[in-house]
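The form predicted on its own is given below as one chain in structure tokens.
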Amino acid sequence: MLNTFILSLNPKVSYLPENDKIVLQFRDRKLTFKQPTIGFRLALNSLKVGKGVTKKELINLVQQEDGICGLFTFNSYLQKLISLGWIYHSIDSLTTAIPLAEDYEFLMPTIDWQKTSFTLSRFAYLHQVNGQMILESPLSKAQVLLHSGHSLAIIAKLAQPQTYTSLLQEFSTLNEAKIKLFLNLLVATQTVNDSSESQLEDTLAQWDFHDLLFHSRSRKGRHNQPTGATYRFQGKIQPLPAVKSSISSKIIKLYQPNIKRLKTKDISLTEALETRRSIRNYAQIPINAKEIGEFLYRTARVKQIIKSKQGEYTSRPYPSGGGLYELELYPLIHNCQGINSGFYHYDPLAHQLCLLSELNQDTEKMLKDAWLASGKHNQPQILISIAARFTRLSWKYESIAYSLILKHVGVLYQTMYLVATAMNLAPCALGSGNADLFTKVAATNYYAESSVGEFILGSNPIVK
């Protein structure tokens, strides 16, 4: 068994023998085998028991009880059960390669042992599981569980560039097998390069690791997390309020537009959509309060508060995904006719400011820092952080929260924009900013709200 791979049925597939057929399910995915041989049952009676088998084993078993044409027909089933990644492909002691989806495919590299070189992925990555080691990439539909410190050790050494020889003298413990093995596992699931490879390199080499991994663990296809509504934490943590509550007594009630006069005098949709710009300089005179009224109100203000079995939801002028909401506005005041300079936080739902801190240092550092973002063109008049209090979808969704939360700011970035073309302000929307600094300064903690987007907004230059 050394110099094969081990083949094993997926413990989670539940494997339901009967007379006359036998039933493998796996979450949503059901197969039925109607009037199994006798081959076939033994042979997947030993992928489903005990330590696994090779599939010349496989073979051996099946076509002594089901002749050639039996094993052609099972050769079948057993690439079908590869393609649906229900089998583990193993090497004794050393690792396992576990599939994380459908469509899986394990091929075997074709390798000129005597001029390849092998480097561990720049994609790769390292992580505890459940108190085992678990090496994965982005780039694959596998992860590889690691058993023993030979398969750890030799993963460290592959940071730099080795080949078969130079494994084979630093681990002359281990059977020149084994080696072979584990360097074609590691090539068939992506974690390791070969020399060889040349696919996609300008394409991957445009990739960070961390714009990858988000990509391939936020969409289905390259893990096998539940993804989207399942409520994992109900009945285990209580899901925080629809609204946060006032976090200060020092509160400026800001103005409040009447919506149903702006709907007949204010310019069309089309018409917004279309002059809508990034403006990042402004006018003599700074904006006023009035009009950080009305854009916060168009923007952002709660609607309405709807109470369920699985706790609050609000209704706003933006969109988010099950009327979670987790999206929270910070202005920082610089200057604005009416407004005290300050560092605030918009209370949605009473509509009004509430002041955590005076301009300082640190607020200082922000305005600097959203200057820089912006092209260094004038300090902004008005910068407001866009934080996420991460929890409130988290405790609904899994392996997609964080990806909402961006989308969520991206439809906010766009009702700013829009609303501040038909108000005639100048908007600007920031790629970046500084999480650890807005923690700092709101005294929040970096894991359970912290700032995700950042807009720059002020007077418009241009009179119309």
The other form holds:
There are 2 protein chains.
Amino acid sequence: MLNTFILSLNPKVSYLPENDKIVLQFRDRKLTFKQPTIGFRLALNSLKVGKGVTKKELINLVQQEDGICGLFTFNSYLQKLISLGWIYHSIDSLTTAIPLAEDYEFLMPTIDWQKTSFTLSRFAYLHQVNGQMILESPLSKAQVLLHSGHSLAIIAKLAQPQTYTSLLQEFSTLNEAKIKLFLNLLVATQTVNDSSESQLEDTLAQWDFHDLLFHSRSRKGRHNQPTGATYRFQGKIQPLPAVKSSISSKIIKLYQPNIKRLKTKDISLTEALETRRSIRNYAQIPINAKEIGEFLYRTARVKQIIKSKQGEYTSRPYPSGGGLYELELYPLIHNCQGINSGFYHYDPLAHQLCLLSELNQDTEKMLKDAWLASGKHNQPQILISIAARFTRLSWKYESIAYSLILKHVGVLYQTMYLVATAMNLAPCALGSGNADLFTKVAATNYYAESSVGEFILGSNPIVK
Amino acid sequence: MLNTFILSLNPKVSYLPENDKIVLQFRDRKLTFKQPTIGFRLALNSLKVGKGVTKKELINLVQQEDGICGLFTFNSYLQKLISLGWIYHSIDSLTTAIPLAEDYEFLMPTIDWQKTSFTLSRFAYLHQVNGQMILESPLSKAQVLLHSGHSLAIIAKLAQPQTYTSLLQEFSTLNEAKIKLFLNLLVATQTVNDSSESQLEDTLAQWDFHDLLFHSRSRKGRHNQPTGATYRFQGKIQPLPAVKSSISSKIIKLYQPNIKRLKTKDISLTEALETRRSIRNYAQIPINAKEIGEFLYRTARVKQIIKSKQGEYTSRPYPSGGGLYELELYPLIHNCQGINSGFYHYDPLAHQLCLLSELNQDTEKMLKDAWLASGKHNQPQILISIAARFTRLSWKYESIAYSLILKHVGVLYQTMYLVATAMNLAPCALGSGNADLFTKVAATNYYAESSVGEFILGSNPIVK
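Right, and the form predicted together with another copy of the chain of this protein, after the form predicted on its own?
In what comes next, the whole complex appears, and the chain from above leads the way.
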């Protein structure tokens, strides 16, 4: 049983020894060592093959062959390999820390073992990935693979503050040095906090767990998942159609404005941008059917359907990643001249509203949520729920799909704000809504299509 | 040792027995039972006090006092309490399933114990919350509290498919019925999959873990965290200032367009909306300093500073939740007439660029990432990284802060698209970027301020 870290080279790093140089490669990153010494070759080899090697063993190897001078060079090479994230740190039978990104550090903390207490970070999470239990954290550039019941039991114990001594009492079959080593690794990978004060405390306190996790996984930098348009389900799963088919037979044809005429007669872009604002109170005479028709046509209609090898795309007034347009609009008409109250789906191709349900207890809840989210002003005349057909986007995009969806919601919000401003309506985007309640009202499946944004609209009390 | 679920009432449900009715209340939800029978009173009491009660015990209680007829009423009341999410299901010493939301179900699956295998869902995650180990999943409306090392060890074992028999062999100190009960609870809470086929398989396969987790936690419906403007750090942590102070002494004053003149002379909103498109190739003559000045002024300047009790707000050309404006722009000037190449911060109050660094290896990487994300067209002339000062928003908003940030990025994207269209520039929003690389280049702290979006800009090859 070894009481020190075992180092090994990420097995996916390819290793091309040649006569006068060694080339290591991982993904698009290459590292060339010219005229490597014998000691270095041997050291690299023992990092690459078998179960890994301790630092002490590496030093012995290099020193024996290359002498003290060789040791300095080797040390800087090893540091380089570590900072590239190519070196795993393991503890025999317990755990392995696997780097996920470049600019990696594995810093051994200075720990006062008598005084320090340790707690599992509230950002750390344990989950199953390909049949293994992995501890991860958005604070970390590593993932911690847990090999044994012991390591899992220690992690669970760390839900509450533990000292080195309390753990030693609990896990008497492990020796002292091993428990210390494990705590070292957990602190070095930021999955466990020691009780020393952090300068970042106030900043981290203001992060919700799900927010920081999402930031770290949807942006590049500290994960190793493919990111972007990877088309990973092509040939396996059919992509969703570009336009959701009509889901009701109770249809209201909507008014179509004359776009050509609006291009010349509409207010200027600058006028719209500079005068746009959220208006949460409404005029006594409510919004009318013609206005809804014009508003939806100018913000969200399908302008064109385009066919390609990867399926159908559409073009609409607001931009959308890959032309995929996963967002669907569901106007809840609460108070509108010329349209009966009810919960509708907007068919952006036929430019019509399809009635899904009359007002009921659940639509009342939706309206109440919206009223609360908008700061308890007037009851919305129109509440537009924006839902996403998620897999329309995630079929193509990996790691970033949901982040794109929320950016699209923002893009649509601003489009709606500006058109409402030009039409002298009262617009307001909302920050929160209930996705489960939405699925109940719209009769959709939560994972296939649920709400991601809300926008309220009404008649402007200020006449221009 | 009981081999059946123990039911108990969520201790936060307040219980107001009166003479002729019982009122239960949790948050803003009230449930009134008029003229409750003695059996029902006793049953409710045993759900409320002590360690809970089995369903069989409840039935005995009610039947004894109210007879068979009372049993039917009681059963429907109990179902109501369960569907409201007020009833915990526990297994003595192992675990408790705590509902997080209404419309809750705790359905006992029909399991063929000889054939079925069980695996921990790839959406389930185990983490520390207030000193307890909790298993959660965005598929679930419950969280599963794990009381003992045993329950944790079983969860860990379930990283790989297990049958009831294989678990029984491994955990011989637990009896058969208890392991079955635990598996029942895990399947009922959607934290563990049984090997039966799911209709949702294709849909769920297309969800990234972090995406679904974020969707379930940032939207209301299946969590019980406060959501919205809760100001939870007021009086504890100082909010960030409304405008980030200038961070460099190397300053370039920018051109200011005449907004008054643009209001009348600019193209119409409809013209901008209808002709907007992503352009990823540039004219030979690059964009110039005047154009950058006009673009930033029209999209992102501070128009006004407003003081309030909760601190300072600003007004800018695009909308932002609570007027908090957490987004910061960092133009990487790569090829621009009249401005030296370099990485700049945009000071939106003084309307000037502050040089942070010359082009270097890291800014090259940023440009390459952007070039890849835009589909390998021309090298961007300008790459604007959009970063968020996260705590500016999370100081006020709970659960939804990061989702608001991404919506703001979208709002800003569309604002930039439209202004670029009006100015006949070549705009393109990007879907991915490296947040860690950004912090290296901008010298910010990842958790305090890192990038959440990217936008590229250049001279339009099509002259209008």
